[in-house]
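Take a look at this single chain, the form predicted alone, given in structure tokens.
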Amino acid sequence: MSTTVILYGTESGNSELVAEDLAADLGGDRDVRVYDMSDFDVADFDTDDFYLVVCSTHGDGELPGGAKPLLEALNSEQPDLSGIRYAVFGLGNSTYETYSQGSEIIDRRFTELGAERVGVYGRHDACDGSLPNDGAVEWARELLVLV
């Protein structure tokens, strides 16, 4: 059985909470591992695994601090991510022009390095009053049926 690897990038902890809820919900049926993007080594990407990326947006559409080390490693090491399949759930606030841009930065880099995004791009809009965890769990359940 392949492993579902949840990578989260956060500034204030929201993406971490979403990642933990996803792991709790999915863990009964799957082997699930959760990593802060700042602790994940790009050499550990494995084509047998499926990756769920949960990433917030910080400031004026920048990556959250927790996601920057992974992006820096991807940029400097330029690993071949061919064969890597992943999905993205972005957090942000649509009142900002740069809504969900943090996750889009990671998504773009994964694709540039050869990874394949599958399924619907998940997003949570902080201005709608809903909890990101609920939307993310529903999104992941629907997505992982297809994977």
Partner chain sequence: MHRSEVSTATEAATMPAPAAHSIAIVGSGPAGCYVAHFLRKRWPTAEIVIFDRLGLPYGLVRYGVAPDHTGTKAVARQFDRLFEQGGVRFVGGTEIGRHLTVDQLREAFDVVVLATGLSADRPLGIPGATGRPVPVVTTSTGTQPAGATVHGAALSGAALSGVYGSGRLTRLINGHPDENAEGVVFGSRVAIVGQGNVAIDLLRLLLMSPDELRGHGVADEVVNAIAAGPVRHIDIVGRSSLSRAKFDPAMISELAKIPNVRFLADHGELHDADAEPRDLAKRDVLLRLLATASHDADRTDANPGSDRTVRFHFGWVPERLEGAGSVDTLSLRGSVGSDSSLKLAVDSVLTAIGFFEAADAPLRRQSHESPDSDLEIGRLGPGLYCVGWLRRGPQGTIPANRTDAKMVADVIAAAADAGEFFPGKPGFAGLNLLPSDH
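What would you give as the form predicted in complex with its partner chain, now that the form predicted alone is on the page?
A single chain, with no partners or molecules, comes next.
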């Protein structure tokens, strides 16, 4: 059975909470697994599964610490991600010029390795102090109807 795999990359924990909320919301209808990007093995990518990438932005447009091991593994192992379908939800703060770029780094690498991004690119802007969770859940519901 197809599994929805949620991969979160976090620095201060917001993406982790978004991932947990997504899992709680979607878990009734489908098989959902949540992984910290730090704990996910790139050998486990499976074309039967659908991937939801939730990733924040750190510092000056960099990846959050929790996403770095995954990017390093993608760079060193160069897995063939052809046939992998994924969607991205990026967290950031638009008061920075590099708004939401952390998620874009992962997105770019996935695409370069042959994966296909589907649906709307979800984003949350933290500049007003709001939580990304509700917007992310809504984004995922709309997206998953289509895939």
